[in-house]
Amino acid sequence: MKNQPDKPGPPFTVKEIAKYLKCPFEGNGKTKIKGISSIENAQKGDLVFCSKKKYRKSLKKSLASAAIIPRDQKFDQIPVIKSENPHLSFIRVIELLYQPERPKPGVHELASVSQSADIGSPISVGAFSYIGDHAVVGDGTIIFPHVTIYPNVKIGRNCIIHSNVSIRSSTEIGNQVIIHNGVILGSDGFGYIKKKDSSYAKIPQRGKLLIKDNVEIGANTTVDRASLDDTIIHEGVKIDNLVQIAHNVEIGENSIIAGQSGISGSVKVGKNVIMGGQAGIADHIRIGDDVIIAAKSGVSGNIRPKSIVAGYPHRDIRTWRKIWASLSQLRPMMKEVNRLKKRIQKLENQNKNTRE
């Protein structure tokens, strides 16, 4: 976790950083915290967490100034601070310690904002960003170089919008929205209809797409625009990179998406639902509350709330297991069988001559 690209704030002590986590701390106060690291890498000045008993030898062995550990363990060697969570709280000592970098307030004189559109104060649109007509743009909001957004666009305030980044017509974004770069949101979904001379018709896309509060969406993933209704994305919810959703999928609040997934269209995914890398989803599907989906899962039905699923297709993950299990004793099974029926063979053959 060295050479951090953002800017370092200025030292903070052990006590100092356990009143702003609002946790007991351990050891000497004044100790000067000057940044964050692994276990493995850390320097004189550095904070580290240690949330699991088995890394203690590595602890002990550190360089680090000191440590965030369980509020129900004990170690005197530096100063602690203990936390319910350590590795959340180490978080929080990331962001006070590393301001990151952010353009100044401002449209870049190479930029290009409509005159309709509303964009607020302050704001920092970068060079060669596009704002197009009647547009809106909320307080605080960040726009990086090479951003285009289409007319009719809203965003909230206080959001990151990375460079080459494409947000089309239709669409609304709500506050404290993180965009990385390349993403594409309200392009049209995947929808044709076949005529009787075997071309393709396409069907308009005319929906919006919606885009709660606190969401974050990684790089290169692509959102689809409705085709009649209403692409949403609800709040809370934090998508990978390289993730393609498509035109009517609706996300419930505070669910995960890890990268090179792929949800089809009109799928409607429940809250607090954690999908795996790779995994894809059939088209109208229906996926419950508190669902986690393994890596690589085939989704080809509805799953009840409170599942965990894996393989394709997919299946409750004990079973899943069982089968997984069940494949490396495939190839002895095969070698038995055939010998077993050799052996049939060659009983029949001998009761055939005995009865001739």
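Show the other one: the form predicted together with another copy of the chain, since we just had the form predicted alone.
All you get below is the one chain by itself.
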């Protein structure tokens, strides 16, 4: 690995950073920036960003040496770089200042790469990583130590595969894909047929797993291959840690799946969907584009585009909130009904007496 991965490099001046960002700056351009920080924890030498006016008060108290602020705002206590999107600019500064953790280029002498594998150049293959027969790995891809790539796997260009990942045969991965540690790609789907003696016959899983460009998959997540046909994770999808994606699932472009969510077999998720943590989707469900599913929801039916749902069983989020608001009034209402019953009884007795 490089000498000082993940440590900041040499300092830059505010002027140099502004130029790199193609943004104007105000204040002393010679101020040196050594690192980045949140506003609260900034030290001398740190650059921070401040998108919203409500954080302005914290910024005034901060020890930061410079800040990135919205282009139409002013701040004269420290040097400022003025950006149309301060957060995006801040990200670019992080990429400038910090060398991410990367293994050394080349194939490590303790790696095992099949003679029949087709690996690109440049490439990094870390210690103890294994690349099976006929596997293909594209140019610029970085494979950390302890990765297992089964035979026939295809991996595109400029991907990053972290340690302890297993990628099984019939998996095809696009370009610029990031796979975090412990992820399992292309494992068997969970399918059985019950036999007469109550035991189960395994349904062989022979479909593919296709992962398109710019996908990122979090630590210890599992994505199963299809039984037949394909499991497909479309371009730009971001998946958090410990998520389960079952066989024959399809997830549309730029959808976001938060941690520990589970998507059952043959579910089709649309584009730009946002799924909160620990959500679960029953099998064969269709979820439309631009849907938001609240954390911990249990989805048991199809969801129309642009809906926002919550709860188990899931409901439109407004309905679900009303139900839970009503529940707090449930016991008072039960008491009220008992009181009304007594008043009715009394009225009935009065009427009986009146009429006698």
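Positions refer to the first chain, counted from 1. Just so it is clear, the structure is predicted and the values come from calculations on it, not from any experiment. Heads up, when I say rigid core I mean the largest set of C-alphas that superpose within 1.5 Å between the two forms.
When two forms of a protein are overlaid on their rigid core, residues whose CA moves 2 Å or more are considered shifted, and Asp197 is one of them between the two forms.
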